[in-house]
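In the form predicted alone, a lone chain appears below as structure tokens.
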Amino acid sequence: MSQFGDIGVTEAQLDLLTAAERFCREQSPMSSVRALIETDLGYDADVWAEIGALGWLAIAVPEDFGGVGLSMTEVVPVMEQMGRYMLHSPFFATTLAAQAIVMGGTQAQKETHLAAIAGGAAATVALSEAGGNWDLTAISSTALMTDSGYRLSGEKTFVQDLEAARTIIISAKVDGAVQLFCLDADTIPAKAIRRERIIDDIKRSYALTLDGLVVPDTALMDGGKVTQTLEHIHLVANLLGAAEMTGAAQATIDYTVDYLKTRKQFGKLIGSFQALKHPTVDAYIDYEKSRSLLYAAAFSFGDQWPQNDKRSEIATRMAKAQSDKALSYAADRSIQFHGGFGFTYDCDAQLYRRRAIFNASQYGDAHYHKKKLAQLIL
């Protein structure tokens, strides 16, 4: 059997990316884009509203529990057009959670809170901390049992979208083993949240201090499928990651080459010297090589289970390395041919970038991904 996965679409992908391309295009024009910086929440609650209605949130819940019963392969097309469009939502990290509860939660969680999900509400994870281990087991956090349940102390950091989250997956030891919890997320005091300052100025992160939060025994998830269940949402992540910073590199794109195209030096369109144009052909060719990666990851995404087979794993961080590649270098070319504009906060190539850096930085960059790759491959 091959190690690498296959590529291809399906029929519901291609539904789905045309009503997403036309969604995402109406709704988040840059104007919006740069007006919801300036908001607390950082999203519309009106489209949020509607991308529920849409059922985008239901696409890869099962149908037992309100859900369309599709994959992750169905939901790819979607963020990689909010990427594109820079449409900010608790998408990515409401997607993460019901993912999470997917794979390890208990009857009851299921039936409870991926129902609310496919519904329409946020949801998100805690499970990075201080240190950036991108390694979702190594962590401190900590639950002991007590009378009234679980008592957790710790940090966690770079939990997105908290505020807007009904519900939230928290990591925790418990006798010195990583355990995951879910819980109502207005079980947590407003003191224990602080917003995080990002790079990333149109996404919304936050720190989450655990001490003194206490926690019902029934917000335990499945202690047999912990691991399984990390190693799921390490790759769901990595997947919509890859599938967001691939549609920014086509907006990239897009948006230099209309530069080029009308900005004038000596008399001549700056599009028309050698300098500008072999990079831009550069930057097209990593980006179709980082949509093939994308789209061939999505389709084989299901083949990750059972263990011994890494042909998903391979074609997810084959993807999220290629896209973070394909980004950085359109981002910077773009903020390098807008001259000194591109150095301005008004150049919307500085938006780009900052996606770039910011997605790195979760869940794995370009160098973290290869090297697990030559461990996989080689």
Given for the second form:
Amino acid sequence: MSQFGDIGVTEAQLDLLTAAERFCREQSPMSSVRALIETDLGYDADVWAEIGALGWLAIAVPEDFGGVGLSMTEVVPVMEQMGRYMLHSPFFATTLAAQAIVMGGTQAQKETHLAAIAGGAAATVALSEAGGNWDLTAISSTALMTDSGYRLSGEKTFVQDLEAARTIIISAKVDGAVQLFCLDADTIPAKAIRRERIIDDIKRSYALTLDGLVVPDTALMDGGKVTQTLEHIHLVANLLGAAEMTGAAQATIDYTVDYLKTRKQFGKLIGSFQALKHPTVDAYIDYEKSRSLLYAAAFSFGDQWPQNDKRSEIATRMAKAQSDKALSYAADRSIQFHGGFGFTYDCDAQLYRRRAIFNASQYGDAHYHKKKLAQLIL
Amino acid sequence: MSTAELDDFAKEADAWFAANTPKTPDFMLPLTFMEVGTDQQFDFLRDWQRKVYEAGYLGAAWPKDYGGGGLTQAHQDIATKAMRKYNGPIMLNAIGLNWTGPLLLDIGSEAHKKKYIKGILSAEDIWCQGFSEPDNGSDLGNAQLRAVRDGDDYILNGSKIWTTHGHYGKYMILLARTDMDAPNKYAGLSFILTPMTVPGIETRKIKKLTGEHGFTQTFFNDARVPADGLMGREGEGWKIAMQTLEYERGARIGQAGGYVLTEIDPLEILNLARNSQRDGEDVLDDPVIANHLVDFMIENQASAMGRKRSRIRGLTQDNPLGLMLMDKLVMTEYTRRINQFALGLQGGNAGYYVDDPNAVDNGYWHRGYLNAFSATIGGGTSQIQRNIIGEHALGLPKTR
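Please move on to the form predicted together with its partner chain, as the form predicted alone is already shown.
First the chain shown before, then all remaining chains and molecules of the complex.
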């Protein structure tokens, strides 16, 4: 089955898993998660600064540009533990932007922007547009070359953590061909930004109006690498999305099991009833499968396989599809099993269920990935 | 153990299985050890097991003194992998190889090991298991078969059922009640190695839902068996039976190797799908079917990766037991569903059964589906497995 990717582990990966588990557990108790929902920024600036200081943004950045020179294999456990403890920060958005620059940035962009990111600066990507299309090349924004640079027009959606970003990657068509631009986010006027109301209350996402924005020629990324860069971002986003959901599935099951072990009805602990026990076990099995596929994808995504090998793509799509299934089911049943309390905002089960819906909506849900897999493996 | 030595062993094993794995005979071979129903199948499988053992690829990691190969588990794993690669017949004497043997090597007496181990490996002595009883099924603790001590013997009365290999078995591992007044139902049980050839033991074949024979009911009428077959002490039967089930569920190692269940390679189902038509159309053109096929591929990959991950301690630290406890449930249910799905791929031809000239693959998938229930019921039903996982891996309160 190695044509579908294979599992393995690196020492750095295990070290990061241990460190991230502890950090996220200590820094992100549910009381903090709940408190941050009420804030504009949506994350704790001190915690974010510490994440930068720990070097987690530098993990998969090449050493030449101030990074650690590892791969997504080692980033996955960090994202997984953030998902488990619902620790929100611009980590996901920043990692995507960094990977875009690693794959498709010019030398100058790598030197400037990658170094800043590795040092702890936030970044993000503006690739999606209204219509909710997961094909990153299906866009209608345009960039017109003028004497003073590229004049952009169109609107971007689901730009995660834009308020925090110092670097932003924007896609737009130049003469009908998709191009990528890498620019300083502080050149974007405040009025071009609108915070979106998204189903995941913990995350932050923004719409970005490009109309009237002029960017210098130096913002244009490597035109010969756009396709592979977009493919890379697509897979990285799904790998990280799967990691976040796998961690959340674990937390959901722990949360549900705790309740089933303490709540009594009809004179018995409700966890002794098979009608609740068996679906909980099924959810747990789905989670373990999700985790196995996640780590296989993480390992297959590293430097273990030759370029343009389909294994990392297959492994990643399997992991995302399974994590969507696992978290959706676990959280759905968690709401149900908490009874009346499950129907309240105070019950954490809804946070997990909302997370599953949002993560599935970004870069492809289970059905989408299975459709892609059918083309790859049947 | 040097890597070069293992590499050499792997090359030899690969070459041996390449040269010696028998061609498919002109009768249907069992997919699992639980399906052996005819003498033809039995003889074929017994010959094959003996041959593999004599070549040194079974019991490679068991002690030499008792008939094993005296090598390491790594050697056995290599041999088993080679065996699988050539898709040979299953190992017949599963109960001996997988659970009786490891148990004897763990807690048996020197005399037990000398007497039984070699016969298990060579398939000379077939073993069966007397755990289930007619009225109790998965509720093993409720066993009622009585064993009364009389001098150097026990006298057995009662009945066991679903006895795989019951009519071929020379010995049985048996759970019997030796104390009717014990403080609870578990405390009164004992575990006895029982010869099947003594007077008073009678087996009766049971016809399975497939139409074949594969197990028996076993009757004990004042059957007198030697008391030196007692494992552990009187009253420790439950503990030892549970240890045995841990071997069965793969939660302990020490098995002789080989494989006793044919796993369905998902590529087999893919091949069937690629070559099947429903209602005059290629089935792969149906997106609903494609969706199910992808689900099976994902499930299979998840299980394969899960088995590998279970050996990476750092990636299972949150619940080290979980992956091991779930494997039986996951794989048996998967096997049942994939066989069931295969029937649906055949469209109108799914109405045929084994031996009809129009049956697809001569009814292989029909038989596979009906037989798959033996694994989702035997050794604890899937529902019991969920209780076990819920209680032991997740710490949920016991179901009474």
